[in-house]
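The chain below stands alone and is given as structure tokens, in the form predicted alone.
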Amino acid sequence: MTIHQNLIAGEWVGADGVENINPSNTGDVVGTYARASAEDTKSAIAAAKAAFPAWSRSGILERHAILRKAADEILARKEELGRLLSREEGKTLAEGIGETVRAGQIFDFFAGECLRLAGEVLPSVRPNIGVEITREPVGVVGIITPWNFPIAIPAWKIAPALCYGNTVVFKPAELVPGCSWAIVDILVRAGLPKGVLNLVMGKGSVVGQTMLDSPDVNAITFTGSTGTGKRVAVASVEHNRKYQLEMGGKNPFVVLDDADLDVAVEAAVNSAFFSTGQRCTASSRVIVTEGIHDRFVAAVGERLKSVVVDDALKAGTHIGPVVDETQLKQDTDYIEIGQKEGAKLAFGGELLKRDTPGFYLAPALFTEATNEMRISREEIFGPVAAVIRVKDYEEALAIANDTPFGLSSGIATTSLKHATHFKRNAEAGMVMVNLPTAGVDFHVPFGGRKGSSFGSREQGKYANEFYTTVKTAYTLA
């Protein structure tokens, strides 16, 4: 039995493993992954700590051939890697290889940001007097990723944490070890210096809290729950840390009486099922206004009724399973609470059996609902979406801001008024016309607002916000 071990200081460590099972088929084992103690992860960050000086200070040329090297080893390999996500993750095939492919073309783009840092030379308002404004990496970064996006998250945290100079100790989710072991391993085959890029695989329990413990990391990027996101930035406080959060979403989708009908249901049913559901940016709440319900409804049922949900790597699969048994047991358990608080099953919401043993739900559309139900305020994470019924656009856009959270937004409309107002007036980091609210390109910020999101911006430039500090430097010619 193979163990892909944990990467300390350089070296590949670890004797004990545990498997990572495959959702589409519980007996199919992808691989065994070892597990890092307290002591290990200290370890990791202080060969972190060690690696910082020289790193920081590495040629920029260095940095981009190591982060191009890893984009095109990512992009040769995307069908092999998104295979391995597919099977470990459950996400379809063309799913897979296509967070392979952003993933890759993440380094690419962190691998020219190596060569387009800048900065700026101003005049004082002192005669003779000159101002420098820079940025440098802030240090160790502690980066903790969720088992939904098990590439293209770890690539677009790591990638402009290197590129900027810092030193990782990078901590993925336990379901979804192998992919981030990949990139981990390609990066040291690209040649990063030992210590450079550190893995601890193992429970956040353990790993995770030893990263928040410790104050020698200087930066933690956290992607995942509301709750352990609280922890981190309670934890981070304490020890005058920077802090990045991205958590949860309840992200609303309106229809207007004026949409394009297709447009419309095609866009909702890919927010709300597509990769089973399981996308912060995913749209659980559908408002729809009472001229253009009845039929959406109806177009939206007949279209979940072409959709395939089976195993991830077999042909014409549309939905994959659902993640393990846990997160299935979660998602069966809002199902009920949603028909005992008076809203109506009208499709699907049933375990399936197909030819493999598997965590499969048919997605479930719940219409009926009001904004005040559970189904309406919590972040169920699966392939369940609840229709409310309003009267006109004001009542939507209210419904659709009436959230503790904030990350995307959309809206199907032909109106450019509607449209419009939507896009200044929709409280969320993102907002998509006549789209589904999931899917941002790699070079563009992504984010939210109120309890979605914490600190900077990811991907694209802006990451430069979080992964550096400023300085401002005189000198008297």
Given for the second form:
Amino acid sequence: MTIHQNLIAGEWVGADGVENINPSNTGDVVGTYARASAEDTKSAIAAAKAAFPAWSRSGILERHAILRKAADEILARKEELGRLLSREEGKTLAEGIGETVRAGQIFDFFAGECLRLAGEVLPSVRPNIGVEITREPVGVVGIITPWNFPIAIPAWKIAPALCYGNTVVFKPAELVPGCSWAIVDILVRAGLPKGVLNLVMGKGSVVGQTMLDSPDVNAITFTGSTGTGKRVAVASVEHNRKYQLEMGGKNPFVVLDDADLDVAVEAAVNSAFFSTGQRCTASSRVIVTEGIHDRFVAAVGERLKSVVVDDALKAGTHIGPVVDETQLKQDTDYIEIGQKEGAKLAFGGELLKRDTPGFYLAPALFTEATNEMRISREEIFGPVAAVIRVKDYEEALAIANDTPFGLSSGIATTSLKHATHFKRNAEAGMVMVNLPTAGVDFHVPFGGRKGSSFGSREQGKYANEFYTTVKTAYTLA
Ligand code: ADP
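The block above covers the form predicted alone; next, return the form predicted together with adenosine-5'-diphosphate (ADP).
Let's see the whole complex now, leading with the same chain.
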């Protein structure tokens, strides 16, 4: 049995591991992956700290070449890595390959960013003095990632961390170590010096917590649940370290009377159910004005008839399984809660049997929901959405913003007036007009506000706000 080991100080280590299970077919073991201990994690942090002085002063061409090489390999292996992703996480093969391509593009983008590191030169307010403003790396960056984007999220954190000259201790989610292992392997073979990137697969309560508690981790970037995000924040305040959080969402998708019905239905179904609803940008609150409500609900019901839920790797599957048993229970619990709260389960919500044993759930759509119900307030993270009927645009906007979260917000309308007003007034980091709430580009900022996010934005050139620290130098001429 091959064990995929952890990488600490340039050495692959770890004698035993746990099995990575395919949620489309629980009899299929994707691979065995090592579990790091607290001691291993401390060694990884020490290695990253030791590697920092040299890497932070490495030439931009060296960093460019490594990131570029990694991008090329990821893109060349997109079918194989996309398949691995679908097999361990359960999103469809098309989605798995698409996400892999995105990871390659992210490495390519940050390979370019290495060559564009810029500062500013200003005159001082005092005569004969010059001021230079430059960006320097932060130090050891701890990266903690969730299971729902097994290759894109690691890529959008690792690539900028390395690009700007930081060293890394990377802890992927327990459920999906496969893609993380693969990109670390690719980066090491692309020429990263020992200790610059360390992989510590294992439990959040052990590996993650050790990272949180270490005074030698200078910054932590985290994507995951609100509860764990709070722990990251508290521990980071304690250590006076930089931190960045991407947490939950309860993203609204507004449909107005003047919407193009086909556009609205496609965007709503995609937002709510594709990738099994397991995206922090998914929409689980569909807010519909009364003039289009009944036609919209009927059309979504019609559209759902042609949606195939099956093995993620099968041709023709539109929606794969839920990621594991715990998440499936959370989804079905919320379906029960919604019914008890008085919402009407209009479509789906039943467990499905397929040729292979997996966690299959029919996309569930509630109608007659109110924004006060738990299904409208709490993140479910599955293929479960609720339609809330409203009178007009003003009420729709008020309900869209009436949530503790603020990641993404969408609207379907043909009115320029409403689209413009919504873009300005939606309390979210990202706004989508006539598009699904999920599905973002790799070269522009990603992130939210309110309870969804904390800290500066990820992705695109805005990533440098987190992965660098600014220095202001004064020189007497
Ligand atoms: P999810 O619901 O997406 O699994 P979590 O917040 O539990 O959200 O997990 C996101 C990441 O945080 C995972 O890599 C997980 O292992 C890690 N994690 C969980 N608990 C802790 C903790 N106490 N300290 C640091 N990281 C943790």
